[in-house]
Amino acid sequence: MKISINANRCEPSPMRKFHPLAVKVKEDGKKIYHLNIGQPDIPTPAAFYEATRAFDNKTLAYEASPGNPALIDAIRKYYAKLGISLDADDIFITTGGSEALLFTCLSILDPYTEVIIPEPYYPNYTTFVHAAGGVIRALHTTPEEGYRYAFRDRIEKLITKNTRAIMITNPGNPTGVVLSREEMRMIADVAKEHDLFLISDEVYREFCYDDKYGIPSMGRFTDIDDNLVIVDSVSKRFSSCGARVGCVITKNKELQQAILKFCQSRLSVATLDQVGATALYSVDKEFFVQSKAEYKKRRDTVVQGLRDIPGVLVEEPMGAFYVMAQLPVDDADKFQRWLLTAFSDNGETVMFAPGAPFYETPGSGINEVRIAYVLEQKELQRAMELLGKGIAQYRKEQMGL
């Protein structure tokens, strides 16, 4: 028996790779500060739970394959407040942003066709592109340049006859990079001029820490309606990752027909989760104000903590709730395993996501890490202290420095 080539091209998630080892370490009594997964700890708005508790249909039935009409209408109203006009047919509810990305890749890619993605990027993009038989053309960035990638010449240099799309995350995961309006316009122009899809993953758009960025969305550029695909989700915005409700948005009629086929084939997104998600869109905007303020404080705590560690290279992220950092170690994967198995300070250690799997380019990100600042400030301070102590001890014991 054989496993498919596409499945074998996929890699394990670097965010969850060390989970089995972490479970064993915890069983042995060690406390772990988890900075490896972007799971917010901010309470989910009560509206979600109230709506699901009030659900009293006699039968828990399938929802419509494109999504609950009330949820679609709530999303339309949300985008209208951003100045983006959508029809109901432009929105497809998906099982999280992940399914939105997967359906998009399955709809636009053929074997060996290409997607340009700035690296480091969310590693699950690799799984979605490879599942569709596609190839990633990495737009390389470096820590020294602050991971910025919006350069026309570098993007166009990667375009070939096989290129189908450009995929970006704005604000960025894992880098926290936020594009200026001018940079967004340039990328939109490149996609339009070269007849490419522009897949814009915007699940973190509420988390921009400089007011000059506002609430960014490629959806404001109406001249790229046929090119644009927006991926969105309630997971991060409303601190409701477990709801698994996202959406894919496009005005391209041919793409709509393709995505609808996949929506119908998986029948529907969970009915109760859609009911709860609909209620989330009624949450007062003060929720976002407070959430962003809290994450900004956490960002400042982590960045300062990293800068206090000798040899660490880090740029201040301007959005999302992640930071990429280059550590003075030989191999972040090896270092993470050592932190779990051989390091302890008062019975505590720390976890991050090793950086190499966030890159397509071989040899890149070996000594980089992604840190998700999703813990309270006091815990983040302790986590940075543990990281600093761990680096110092590792360099002495494992690197002979």
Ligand SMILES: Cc1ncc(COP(=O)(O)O)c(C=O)c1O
Given for the second form:
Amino acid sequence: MKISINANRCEPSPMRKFHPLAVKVKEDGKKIYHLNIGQPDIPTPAAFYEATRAFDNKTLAYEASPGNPALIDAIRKYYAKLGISLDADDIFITTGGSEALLFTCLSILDPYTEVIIPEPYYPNYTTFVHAAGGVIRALHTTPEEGYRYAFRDRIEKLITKNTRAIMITNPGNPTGVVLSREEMRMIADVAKEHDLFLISDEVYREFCYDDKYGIPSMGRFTDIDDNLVIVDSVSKRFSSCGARVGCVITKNKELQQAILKFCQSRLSVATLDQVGATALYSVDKEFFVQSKAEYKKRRDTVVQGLRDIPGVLVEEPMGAFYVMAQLPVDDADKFQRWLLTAFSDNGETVMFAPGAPFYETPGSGINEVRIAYVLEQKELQRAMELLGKGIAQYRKEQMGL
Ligand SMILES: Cc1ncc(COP(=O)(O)O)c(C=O)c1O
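Beyond the form predicted on its own, can we have the form predicted together with the named molecule?
Next comes the full complex, and the chain you just saw is listed first.
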């Protein structure tokens, strides 16, 4: 028996890599501040639970393969408020943004065809692209440049006859980079001029901490209707990761036909989750105002905490709820293991995601980390204190500095 080449090309999730070790460390009585996973702690709006409780169909049946019509309608109305006009046929409900990405890759990639992705990027992109037999062409960025990637010449240099798509995350995970309108327009132009799909992962759309960005979406550029694929989700927007409801949006009719086949093959997204998700789209906009304000405070706390640690290189992220930072350690992976096994301050330690797996280019991100600021401010302050103490002790004990 043999495991497929495509499966062997996929990597385990770096966010969960240290999970078994962390479980053991916790069993031994140490407290861990988890900054490794983007699991928001903001309470899910009550509307989700009320709607699922009120559901009283006698049989819990499959939903339609492209999605619950009421949910699709709610999503259309949400986009209309952003000034983006969608038909019901343009939207396919998926099991989270994750399935939206997978179905898109399966629909547009053949073996050895390429997707240009700015690195560091969300590591599960590797799985989605590789599952479809594709290859990632990394658009390299650096901490010194604040991980910005919207440079036409650098993008165009990566385009080959095998390129099928440019894939971006805006606002970015893991970097928190948000594109300006001009940068979005330039990338849209490049995709259009080179006849490429533009996969725009916008699951963090509501989390932009400077009003000048508004609520960004490539969907406003109607001249790229045939190129554009928007990936969306209720996970982050409504603090509802467990609902497992997202969608893929495209006006490209051929692509719609392809995606529909994958939707039909898995029959339906969970019926009850879609009922709850439909109700989420009616929550008051005050919910976003409050959660954004909360994350902004947390971002400021983490950035300040990182800036107070000597030798840390960090740029203030403008969106999402992550910050990528370069630490004055030799190897973030080794440092994380050491923090869990050898370090403790009052019985506490801290956990982040080591940076290297967020890069395609070998040797990149070795001393970088991604921090998800999904804890309350006070906890974040303590986590930053632990990180500072850990770095100082590690440098002394492990690096002889
Ligand atoms: C950039 C990005 N895209 C997509 C997803 C998928 O999320 P979900 O499947 O919960 O919608 C995530 C989750 O963390 C993400 O960070």
